[in-house]
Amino acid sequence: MKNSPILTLLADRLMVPLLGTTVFIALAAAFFHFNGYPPGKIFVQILKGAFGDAFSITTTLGKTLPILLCALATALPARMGLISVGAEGQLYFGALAGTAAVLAHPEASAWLMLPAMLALALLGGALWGAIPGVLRAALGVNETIVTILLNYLAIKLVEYAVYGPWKDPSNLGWPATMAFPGTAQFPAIACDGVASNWALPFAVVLALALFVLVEKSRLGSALALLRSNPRVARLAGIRYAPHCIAVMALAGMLAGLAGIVQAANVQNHLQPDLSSGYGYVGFLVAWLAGQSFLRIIPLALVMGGLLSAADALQLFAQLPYANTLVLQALLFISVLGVGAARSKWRRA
């Protein structure tokens, strides 16, 4: 009997997710025996961290909202053949952004608040998204390089503002702004004691809405359609600049959401470690779905667990910081490796 299409494109689908994992979890049991670790215990530790209560869960869903705001502002410019790593700076610039809204006008109802703080880190995170658009459709400059420079110069603006003018005194020397008040707060969510706020499943419709937009409509076409072929896109009257900056602006967007959410809702203020490297992990995240925004959401959930699973590692199992990037860069070559593998065999 023939297999149906769908088990057929399904397995297809699955093939490299679950070779990748298969690999990654004999690397690690490596990685953790010839350093003297049990793997099994090691590995039991690792889900208790990640999964194992309420705490646990709360701590994943936290490091997995800026994760998939990051990995989908990386994915959404490689959709048409941009290579943007800077997310961090835009989740940077982004919080910053919003947090002039809060320094504003501080004793603002919720109502006044919330919308002009959003508004104002999207509109950051679009301005240092939109940069490297512009520079790339207007002179050919690298948008990998610029990205990345943008990076460290959001962080250090940060670090300007809260050493220097927004710095609250009354934090004893902590370079901090001051709280922010409940009114600049995203509402929480809590079921069973697994807390989280309205961010994390707005993210999660971001990412069906940008698979839909990218995947079902004439949008998607167009940036296939620049990334392959950029001449035949200019003879179909396709333009490379609007859509090069356009893009770019929406991945700031998405970046910088995740950063005003990192300093209301995670921080409660604006400080200098406001990211812990998320738009790095996020790149890598983007990397391992293949850029699918379907995929990017479970990865981002994985890679969440991972992090969150540092600190009980530390804890209970006296291992070092270093080994959850060790585990994050073995997860890396496994996927990616697979599916290499995979598609060479394919050719052959």
Given for the second form:
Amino acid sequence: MKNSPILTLLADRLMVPLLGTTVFIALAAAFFHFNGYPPGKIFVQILKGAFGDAFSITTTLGKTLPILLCALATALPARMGLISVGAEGQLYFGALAGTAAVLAHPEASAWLMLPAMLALALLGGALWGAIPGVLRAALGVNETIVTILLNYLAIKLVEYAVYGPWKDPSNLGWPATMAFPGTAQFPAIACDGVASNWALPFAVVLALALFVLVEKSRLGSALALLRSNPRVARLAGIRYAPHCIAVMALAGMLAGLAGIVQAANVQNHLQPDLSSGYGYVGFLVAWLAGQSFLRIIPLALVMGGLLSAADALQLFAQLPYANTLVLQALLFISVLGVGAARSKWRRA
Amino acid sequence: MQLELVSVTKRFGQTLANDAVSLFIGAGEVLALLGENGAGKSTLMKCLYGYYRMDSGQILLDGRAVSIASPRDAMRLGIGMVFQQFSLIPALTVRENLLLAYPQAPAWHGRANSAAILRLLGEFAPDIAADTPVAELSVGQKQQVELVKVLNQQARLVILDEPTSVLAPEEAQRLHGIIRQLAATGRSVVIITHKLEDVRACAQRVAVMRGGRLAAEVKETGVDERRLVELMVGTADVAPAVAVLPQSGITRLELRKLSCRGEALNLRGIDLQIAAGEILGVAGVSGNGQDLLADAVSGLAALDEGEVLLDGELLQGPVTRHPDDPRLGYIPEYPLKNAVAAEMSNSLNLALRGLARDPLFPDRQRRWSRAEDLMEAYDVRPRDPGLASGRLSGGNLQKLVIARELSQPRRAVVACYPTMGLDLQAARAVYEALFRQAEEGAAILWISEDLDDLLSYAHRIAVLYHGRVAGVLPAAQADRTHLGQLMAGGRLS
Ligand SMILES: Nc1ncnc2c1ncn2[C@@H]1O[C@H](COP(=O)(O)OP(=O)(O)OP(=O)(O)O)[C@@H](O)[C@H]1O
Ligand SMILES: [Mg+2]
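For comparison with the form predicted alone, would you give the structure of this protein in the form predicted together with its partner chain?
Entire complex below, previous chain first.
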């Protein structure tokens, strides 16, 4: 250790992201090259498609929000050792519950409508998260399996609702509810042609708050203790069951929020293709970020950009959408591979 | 096989765990590796076994330099190691466990190739039946199976890391016999230990480490034991002062008809009373319910019936349990598994007992400096509050748990093998901390397998046999034969 400690620390912190990104770019370039696309040109297109103009930034931010929330919903349980793949289902069920409020009283004023819709969405998400939490805590049922199954169930429930009782007849066969009234939308923010809504800064604040809570507070230590050794946690007066249920319910709320924003502000209806796999993308982002609430924020933005660029490329460069999946996989492999190689090298 | 370590150096961050250590191990030789806690014994052997990669130095096998980058390499060269934490699968039988670890295990196994796998078991541990599930074996027997597993891989050098610290005296003697037998068949053995009995019983040569270096090497034959102790810990005076039993006689900790279900056996109808200031020793062959008793009293295991009272107040019962009660100190066996969160810092592990009562944002500075003080007072090395506790040497981890549990005044203390893995001086410090708690009025429930220590320091001794209390004797009236009878299931005559 001849270098100054600060430099060493900085190099330590930046090495995995920088090296991971480099490896990713190299792999992606090779992939495009061997598929007959000029990598340089494609990279420029991707950047343009993600952040090139007001429209693409708007799209990117729109995708960043659900990814961010779903990543938080994955990372929080992971802090106590729970592997939840359930953000997708919680997103759907949260949207379903929130929509119930809208359909019940579509004429309500914004002052009533917004809080009611939000509260029901959060409750719905919490319920969908708490089910695997309770099963885990009470019966030791594997939460990963339960969350996956509940994803299918939530999607089916939404399909049932919008093909059945909640279908708006004036849609002429298109499966969706009636359009959400203006009172049931999160207030918009716009700046230089870039449009978003207040849920986005709120989600960022949530991420920061979770960061502080988990890194600095007693609760963070409690979660880490439960992950590391639940038996020893008992000696500290920390019980597995209530934490497990609370954490899963809170995670569900986060994803549920993503769901209702998606239905109310983005699609303006509840419809079957509510999410383009945001729950799963969020899962990837959380693991890419090593469950750090701070690192999740930029990574969600990058992933949002990648997805919105994929839409653009598909439209304008006729690049099949499957390429995005390949890119996601390459990103995952690069960052995790570099991280694993580093910890192995460190141990020896 | 002759083996030579030449100038082995291994560093962990700032800690120099091994500092240019050179060591020779002859064919058919039993070498005892002694040294205080944190001296670097386990690290040196893990370098040899390829678990750690040394920073510099050489390993010569029969005079030829070899490179060992992983345990697999070590195994290929005939070097095997038995750790304290066994890697057997409890639900499988001895035969199946051996089969799993057998080199080039056949995909299909029947009587014919099973014979090869069981040959060494028959040779070294003939009293273990191949079809017993491992869960039903005693600790000593598990260790023997683990040893046979290593021998099955054609090991010519076997490293044992503190093998006797978990064994009852009879089991330790059995192991000594096996070690002598290994040496007689031309295999070399390195035994890391803190116990002089081990040295006496089977070592031909002794190497003593201190502070990462080789401090001394002596031929065992004819070495003075006081001298050995001195070489190990720097002083020969290691007997703790005895705790005097106060006369008051008020009952502080009471176990009433305690019954509780365990994995291997159940506790049934345990009635015990411990007065303020009294040290009640619990003797018994390991596996007779000791760990369950400790968990039940400290509130980690669910009680089926009965209750634990502290000063007449309900502490643990079938309905409510209070494992985090600050009046109770608990030193469980296997601290790495049962007492600390291995990935978390020493500072947090030391603050752990009060965690749920801390403010939302705890004062980390204070926690840190308190950890520094405790680590200083209980001689936990390296004195780094930020280090993950799992990185401590076995003995230093034990000291960390002792520091947490005994640094505050307690009303009752449950201590399971509290000196396990400690060097003699550290063991003395632990006994003194325990006796100080007693002198300040705590009731001590002390589980141990060391009859000599129990007889010297406990006030009364209870014997646990098959989950029941077979008898309770005042230590003054007890002796080894008497206790031995009770431990074997006999009755008081
Ligand atoms: N993985 C690790 N990371 C950091 N430090 C370590 C690690 N393993 C061991 N050390 C440090 O190296 C030193 C030697 O440890 P080692 O485990 O070899 O001691 P030991 O002689 O076996 O002691 P004991 O008798 O307590 O088991 C100690 O100071 C320990 O804290
Ligand atoms: Mg050791």
